[in-house]
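First comes one chain, alone, set out as structure tokens in the form predicted on its own.
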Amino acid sequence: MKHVLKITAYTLRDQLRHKSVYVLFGISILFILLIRGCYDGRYTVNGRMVDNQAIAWHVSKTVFHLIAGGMYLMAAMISMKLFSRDREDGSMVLFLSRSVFRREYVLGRVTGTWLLCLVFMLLLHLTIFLTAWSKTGTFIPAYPVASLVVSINLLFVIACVSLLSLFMPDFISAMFTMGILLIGFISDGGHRILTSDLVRAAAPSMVDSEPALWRMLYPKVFMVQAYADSLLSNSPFHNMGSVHPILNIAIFILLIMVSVLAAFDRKEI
């Protein structure tokens, strides 16, 4: 446990020397800042104004998703070199010549690239969480607890990524890995869709009430970040299938890392 934690500091401080990440902070706290005149806008809807409060919930939500998804495409973009950098500068070589274990070498880069894309991510959502409070004194309590909830996402990514990359080409595990997360937003999303009271008023007939087993096994990322936007709303949460979404992400995680070990481990260095 030493050394795993010895290497997550490590992978932070490696991380933190790239100027990308400022760069990509930077942007992202300057994309939040720029939306703060929504909050000040005058909205009408069916001839009635929108109160602050109303416009300050849905603009809160959209750019909660918004940061989620981006983050999802960060996380990938660091994860795909997370290993490959590492033979390449001989660093790689310099931690397992000592007495460091191979899985602890992986745990520990795992662990220190989902600790910044967490980090990151949560300071964001913080920003628009503190950015809708101070501009309309909308208080959203459970948006630092929905960020924490999407974070599992980040690690399944980075999990993913990380299992692709040792078998091709960096930026190819991680478009393939974008186009898993795309598979899974289109089949859970458009099951919610069909599912939604107003598709059951309008079109009974469209409603798909079994879905296809392998929908309700394939990685939940839209469940667990429709969880954390029932959170956000505090509304109930409608799940597709019996196992919870977070549940269903831990245990493809456990498989993916279990992978990743045991790839890792009969890799020639």
Contents of the next structure:
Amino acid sequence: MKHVLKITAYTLRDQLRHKSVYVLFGISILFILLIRGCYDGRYTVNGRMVDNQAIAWHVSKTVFHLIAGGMYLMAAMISMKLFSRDREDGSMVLFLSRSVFRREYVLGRVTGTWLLCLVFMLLLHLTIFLTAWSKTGTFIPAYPVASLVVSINLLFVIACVSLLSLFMPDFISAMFTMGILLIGFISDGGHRILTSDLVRAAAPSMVDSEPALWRMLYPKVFMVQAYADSLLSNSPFHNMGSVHPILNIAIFILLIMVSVLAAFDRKEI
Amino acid sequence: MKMVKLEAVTKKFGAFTAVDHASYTIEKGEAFALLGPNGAGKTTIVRMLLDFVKPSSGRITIAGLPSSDPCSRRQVGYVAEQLLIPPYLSGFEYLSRHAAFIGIPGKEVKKNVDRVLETVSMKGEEGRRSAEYSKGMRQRMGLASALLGDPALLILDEPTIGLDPIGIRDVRNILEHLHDQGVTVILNSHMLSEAERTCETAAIMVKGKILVKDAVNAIVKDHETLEDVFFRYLGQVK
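Please show me the structure of the same protein in the form predicted in complex with the partner chain, now that we have looked at it in the form predicted on its own.
What follows is the entire complex, opening with the chain shown before.
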């Protein structure tokens, strides 16, 4: 455990030495600064002024999901080189030539990367949360909590890319993971539309049809985000299947991490 | 007491056999040279000792522990053939990381790092980023990392590659000093003169097979150098 914590700390420090992390952070901050303008505007629909708080609410929710989506991509980009960079620059030999278990090394690297992405995302979400609060007085109490809920998806992405990067080129493993997410977004997004109040009212028979088993067992990255969304709106959450999406993702993370540890244990250094 | 024991160790990479039924033991305090031409399988043995590569068959133990157990590396210092130091780390940070995993308390890290830097004549260079180091400086830094925590076993894979004559002499002096202190040394080299001066036992390895393992003075006949012996064995294989 001591070694895992040390490697986690070194991972955070090492990642923060890469200029690319600061470039991405800078771009994200710039994006948020641009979004700030939305909170200042006066919007008129059919000649009537729209309540600024309602606008702030919707903008904050939309940006919440945009930040989360951007962070999935960033997590994939950072984690795709987790092992290959260590192999190239000698870090892997540094750790493993000492009395460090391979599992400690892998867990330390993955945890460090996850913590970095989590803090990064939380900072961006908090910036939006505070901007909405200070500019319009809109207080969304579940915003930080929803951010933490979505962070489990980041861990899923990092674990998935780490596993795939042991078998395929780094960039392909990142893109493959984004592909997994995209399929989930299309499948679960479709389900969300079908179970929306509008479709329920228009075509109740479509809502009753059970989704295919693979769709229920598929990694529920989108549904975790939908769950976070329901926390933000304080609205009921329509789940797909009987397993809660957080449990679904947690099980996937566990299975993937066991596979990463098993595969890395057989790898030649 | 046996420090290192290899029992019928074989390593295959696909159809290619890199190490073929290698068996030998290295006693505590022994300075042992593993000699052989390029591609003989010397580095593969070193990598198996450190569990970087798993043997296809056979068993390796270090101080009684299987090499697959990281605890077996608790008192091992290792210098790689082509040492890589993360380019963003300074020499001090690199050595501090090693110290952290050896278990040197935080307060004593600086003292220990200074001591090994002094030993490898790198004092004053530890603040520079490793990307600025020459190959020889990296090798010295690697040797410094291996000396941290007073290892009981030192595994050196071609440690003098890239070093100038002064560096080679320094490494030889360090090895002799450590050997006098009872440290077990495994020197993996194709520099025969180096091995002859530093080690008391040697094994000659060709095409994955250990051809002979004995005391250097038992392998070398009258009026022969280790180099003559090496080519004698190499000729037998050809």
